[in-house]
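Listed next as structure tokens is one chain, alone, in the form predicted alone.
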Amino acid sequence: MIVFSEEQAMLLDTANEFCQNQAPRSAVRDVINAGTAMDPALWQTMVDLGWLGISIPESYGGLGMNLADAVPIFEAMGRQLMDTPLLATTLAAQVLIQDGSDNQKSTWLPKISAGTIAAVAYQENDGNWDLGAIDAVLTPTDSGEFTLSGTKMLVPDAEVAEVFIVSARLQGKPVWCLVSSESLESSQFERETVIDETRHSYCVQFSDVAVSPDDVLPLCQFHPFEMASMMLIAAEMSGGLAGVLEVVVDYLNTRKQFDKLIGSYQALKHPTVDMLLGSELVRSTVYHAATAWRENESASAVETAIRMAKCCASEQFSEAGDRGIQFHGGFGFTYDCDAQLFLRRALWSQYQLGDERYQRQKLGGLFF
């Protein structure tokens, strides 16, 4: 079942218009070359639109909507290859909503709604997709506090985040803990070189960082965080697939060979139609997952829908990105061709929290 709510339709129209006007694809290379994490004015506009508070309860300064209502926003951003701290911050807010104490929620959720950037640090050195495989350790001290030691990889937007939610082990049990950026030195951040140059990914060294007992979250549920992450990443991938299809169609209707537009050749028409069908398939699975999330269906149904969406998006987006380069001929294999930006985003997203093979294995475990 797919239910596209009035709120989602409104947000999709607003997000598409905003992303096309405020962050056109022509600006992607400018952002890469500048090496900056974000445009402060652009971020403030997103804050003013209320995007950071969509899934945050009204009692904490948010809009009190459902996380599924944010799917159209991430779809529109993916179409333009936008990279802002919105994904990282939205997921951090989800962890606080699910697992935080009343005091932690009342302290941080209003700040996030107002524009404070947050990030979740969960990825270990070995790249394990199992969120419970944690090497970072939270150790009690004689003073009643804790020290956090460990290294986290692929931490998004770490250089601008004001607070981190870090996964660790406390006396053998997994926990989330809050770490303020003020307790970290610049030497503890190392920018990572990843295939998607629009992503700002960091290795963060949490070396004997002091953590107050008040900053240890009372609950630690990895599953809701994993499902929320995959749903929003799949939404971005759905938008990216539509974006690369636009680039391909524009080129097919512009480039001529033997005095004929190359789009007139069946050898290029057929795979383009395959890309379109793939795009529709991914979009359908993404909004089916969003519907299952919003309707609060059973945990098994939600997980099945989200893993199907991530599986389809991983497969179809990487295929479309590859086609986008091929269709541009020799120029497509150069750095100057914008098609490669979509392939880079596809490959980056494909391996976040598990590629299509991993998702199929997990889906098999749900049924057998």
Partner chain sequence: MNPAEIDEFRVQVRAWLSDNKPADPGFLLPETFMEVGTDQQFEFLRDWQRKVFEAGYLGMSWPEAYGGGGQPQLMQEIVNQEMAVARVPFVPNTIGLNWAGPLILDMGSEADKNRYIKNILSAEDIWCQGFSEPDHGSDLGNAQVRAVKDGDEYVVNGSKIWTSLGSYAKYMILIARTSTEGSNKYAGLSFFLAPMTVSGIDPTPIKKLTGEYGFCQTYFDDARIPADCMLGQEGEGWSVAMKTLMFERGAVGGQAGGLSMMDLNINDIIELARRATRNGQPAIDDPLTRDELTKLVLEARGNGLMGSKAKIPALNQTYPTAVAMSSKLRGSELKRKMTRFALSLQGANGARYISEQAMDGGKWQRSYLNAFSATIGGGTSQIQKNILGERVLGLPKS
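So that was the form predicted alone. Now I'd like the form predicted in complex with its partner chain, please.
Chain only, nothing else included.
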């Protein structure tokens, strides 16, 4: 069952309009070429809209809505291939809300609502999707403090983040700890080359970084973080899939060969219909996941719904991106063709937190 309120519908409209006007797909290449980590003016507008605080309680300066209410925003952003630190920051806020102490929350959540950028550093070099597979360690010192050592990969927006939430092992047990960017040198950041050029991804070396006990989170729950991340990434993918479908349909309706529009050839038409049905499917699973999350359904129902969304999105978006290249012919092989932007985005997203095969493995356990 999918539940979608009037209020959410309005947010979807606003988000679509905003993304289309402020960061249309046609401007994506300029953003990539500019090479800057983000556009401060655009960021400020998003802050003004309240988007940074969607799921942050009102007492911490947020809007006090549900994280699932951010789904339409990420979908709209995905459609225009936008990349901003909103994803990273929203997820960091989510970790704080779930696992942080009152003190940690009141220190950081109001700042995040007002536009402070934050990022969760969880991935390590072996590309393992199991969030518990961590080599980074937090070691107690004689003075009652800790030091953090380890290397995190694929950390989003690290150059502009003011705070990181880093997963590590403390006496064998996993923990989250807060690390302010002030305690890091710029030499500890290295921009990574990832397939989606809109993404700002970094390798961050945490070498003997001092961490105060106040900055160790009292809880460490990877599962809800993983679920929240997949829900928002799948939402973005749903938008991306709708976007690539639009590009393909446009081309099939304009390009002619053998004196006919190429859209009249069934070899293109039928797989494009598959793309349409894939897009309808992904959107349905994404809003179903949002419903399960918002309605606070049982843990297994939420996990099933979110894994279904990430599974379908991974499969359908990467396939649509792949066919999108082929259906543009020689032009599809060029850097200039928008199809490559979508394919690269699709691949990046597919490999976040588990591709479709990984999700199916997990779903098997949930279904049977």
